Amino acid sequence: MKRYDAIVIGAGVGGLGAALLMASAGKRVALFEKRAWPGGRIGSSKRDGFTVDFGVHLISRGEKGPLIQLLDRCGVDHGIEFTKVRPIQSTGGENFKFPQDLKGRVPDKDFDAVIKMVTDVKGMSDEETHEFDSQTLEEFLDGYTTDPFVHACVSQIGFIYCCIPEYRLSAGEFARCLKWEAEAHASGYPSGGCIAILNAYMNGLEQYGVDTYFGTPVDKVVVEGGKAVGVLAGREEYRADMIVSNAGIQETVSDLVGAEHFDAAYVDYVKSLEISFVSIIARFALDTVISPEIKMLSGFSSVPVKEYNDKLMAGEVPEELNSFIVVPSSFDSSVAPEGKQLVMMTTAVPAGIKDEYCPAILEALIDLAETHFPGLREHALFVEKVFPSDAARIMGEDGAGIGIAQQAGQAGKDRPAIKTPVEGLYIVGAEAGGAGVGTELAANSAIEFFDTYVA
């Protein structure tokens, strides 16, 4: 039986970050991952000379954000640089920058209201944002303007941050994401693709002697006397003083630990937690470069947000789709062979949407992308299509774009706690603690875990 100071389950960003922080502090750490590769949503693969990210990413705060702060804090020499980008929005075939280009598209009073909202948010302290944790973004924005075009535009920004619409998204979480991004002014794409971040974390684990067990699923967390004391994996038992799970809070409680080890109220609470929207993704590797000026484009429908999502759930494809298109090869030439291009696109849909509705939505997404990249289909060397059922099989969490949704009642001060009622058992990643955009949320969770319970 092997013994460690800490065992981490799951090699997503939260698990990698927690393992690296503990190991750099002198802890003996083991990391278990059921798949043969690490990275979760930030992982990448190589194919025909292309480096293809699993998710459709920009890094909100780039080199100034927690993904890189964590590496620097642990003394990992990563050499990652970022190509900065200013997000561009699009609707009705026209591109514009938020918020200034709303002027003339909405009444002056509503434009002034948006400017005031953005100014107010940027002026908030982090503590002040928590006053709005339990309020939805829709409710918060209504305090400034009820213009439906403004709501559709701001809701799409919230979607990019947190993968849920304005009528669910916590206004406090939106405020943090917006102000942190504005303060950093460093949104961008990492040199070498997102796999460069993953490789840096893996190098850090090697640097500090973390034992990694890939392709080794944890079957059970061992609990004795109300305390988590180890795990069973690959017919072996491993013991540790701390068990840190990046396997998802619901999966950890129900499957790895077992409901019998928690009181009924906590089990019911965990079951009640809602996940973010799920993603439909297409990845196009092209034999030529089309529209080289486009790096990132966010498109939104002018249809009222709730009506838009009701249409999706009913199997209707809206005439205008919400979309997020990223062209990694426009940031970093190393992710595609010379003279070729990599185009990634996604649209978020409600969790629980019927599988049979998804192919038509994806084709509409590709049609939309082709208006910006003429000849997209005919120049494809290969196309990878990812539906929610695929993401659920690969990533778990029912294919959630992020994880436990950062919605009102589940964000900020209302976020599920990292420390569980079982002594010695902790949850990290986009499931508990933390704040921020996507992978940065997961990194912040790891930092919060370490600073609160280890350091």
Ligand SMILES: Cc1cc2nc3c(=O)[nH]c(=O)nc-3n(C[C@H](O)[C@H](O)[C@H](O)COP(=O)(O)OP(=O)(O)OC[C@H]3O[C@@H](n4cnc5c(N)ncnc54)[C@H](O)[C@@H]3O)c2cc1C
Contents of the next structure:
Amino acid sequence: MKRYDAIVIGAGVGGLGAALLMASAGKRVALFEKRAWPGGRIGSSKRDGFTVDFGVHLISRGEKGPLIQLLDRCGVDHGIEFTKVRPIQSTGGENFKFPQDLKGRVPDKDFDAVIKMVTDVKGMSDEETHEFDSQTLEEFLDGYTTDPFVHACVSQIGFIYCCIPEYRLSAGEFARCLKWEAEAHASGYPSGGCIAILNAYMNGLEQYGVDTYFGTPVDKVVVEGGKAVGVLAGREEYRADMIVSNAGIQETVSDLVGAEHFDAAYVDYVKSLEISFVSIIARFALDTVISPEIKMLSGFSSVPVKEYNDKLMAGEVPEELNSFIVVPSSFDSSVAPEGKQLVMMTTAVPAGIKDEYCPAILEALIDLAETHFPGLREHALFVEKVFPSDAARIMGEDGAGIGIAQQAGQAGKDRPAIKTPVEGLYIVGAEAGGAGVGTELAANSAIEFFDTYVA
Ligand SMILES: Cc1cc2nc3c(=O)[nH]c(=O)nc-3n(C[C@H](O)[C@H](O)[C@H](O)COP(=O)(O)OP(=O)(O)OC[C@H]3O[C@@H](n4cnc5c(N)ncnc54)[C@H](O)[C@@H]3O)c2cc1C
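Having seen the form predicted alone, the form predicted in complex with the ligand:
What follows is the entire complex, opening with the chain shown before.
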């Protein structure tokens, strides 16, 4: 039976980060990943000369954020550079810059109120943001303005950060995401695509001698005398003092460990945690370059936010979809063959939406993309369409964009704890601890885990 200081389950950003931090501090670490490749929700694949990210990625704090800080801290040479970008917002077919283009579209008093809200948020200390953890963004914004167009616009910004609308998103988490992004002023797309980040983490694991087991799901966490002591994977048992799971808090508690090892209140609490919205994605590999000037677009509907989501759940396709379109090949020529283009697009829908509603939503998303990229469909060399049910098969959790949602009551000081009640068992990733946008939330969770329980 092999022995390690720590075993990490899952090679998403959270698991890779935790493994790297521990290994660079001299721990003997093993990392198990059920799939044949690393990255989880940030994974990439190669097809016909294209490097295709699983999702649509903007790294909020670029080289100043935790993804790169973690590599630097561990002494991993990465050479990753970011092309700075801010998504161009659009609504009703017109480009739109937040907040300045609100002027004239909403009454002056509401415009002034938004400017005050942004100024207030940017002026908050990290500590002060926690005062708003259990308030929704909608409630927080109502304190400034109730104008529905302002709400739709700010909700979409929060959505890009955390993949949930204003009536669920924690105002404290929104404030942290907005102020950290503004302070760093570095949001961008990584050179070489998201795979460059994964490669850097994988190089780091190799540099520090982490034993990696890909295509090897952990079937069970072994608990003895109330302490997590090892895992069962591929019919072998491996032992360690610390078991660090990046496999999702709900899956870890119910499937990998078993509810019988926790008290009923904790099991009920974990079951009650809600996931973020889920993604519908299309990836177009084109035989030519259409609209070379476009890099990143974020479209939002002016329909009031709740009404918009109620329509989706009722099987209606809103007239204008909330959308996020990224053209990785406009940032980095290496992700598409010369003269060709990669266009990725996504829209998010509430978890639990009926499968049969999703194809029409995806077609509406592609129609919307066609308005920016005329001839998109006819120039497609291949198209990959991902529905929530596909994403759920790949990622679990109904295909959630983030994982455990950063909603009021589940973010900041109310985030599920990294340390579980079972001694020696920890949860990392976008599921426990941490704060920030998507991949950075997961990296922050790994850093928080290491600094609190290992260093
Ligand atoms: C479409 C889409 C677009 C996104 N866009 C952005 C963006 O623009 N910017 C941004 O910062 N973030 C974005 N995100 C969010 C970001 O990708 C995630 O928040 C982040 O990658 C989550 O990382 P994680 O470590 O928590 O978990 P995951 O990435 O889910 O990794 C968990 C890993 O654990 C593995 N695993 C599970 N069970 C087991 C088991 N039993 N044994 C072994 N391994 C197991 C899984 O296979 C997986 O590899 C996006 C997500 C999606 C889906």
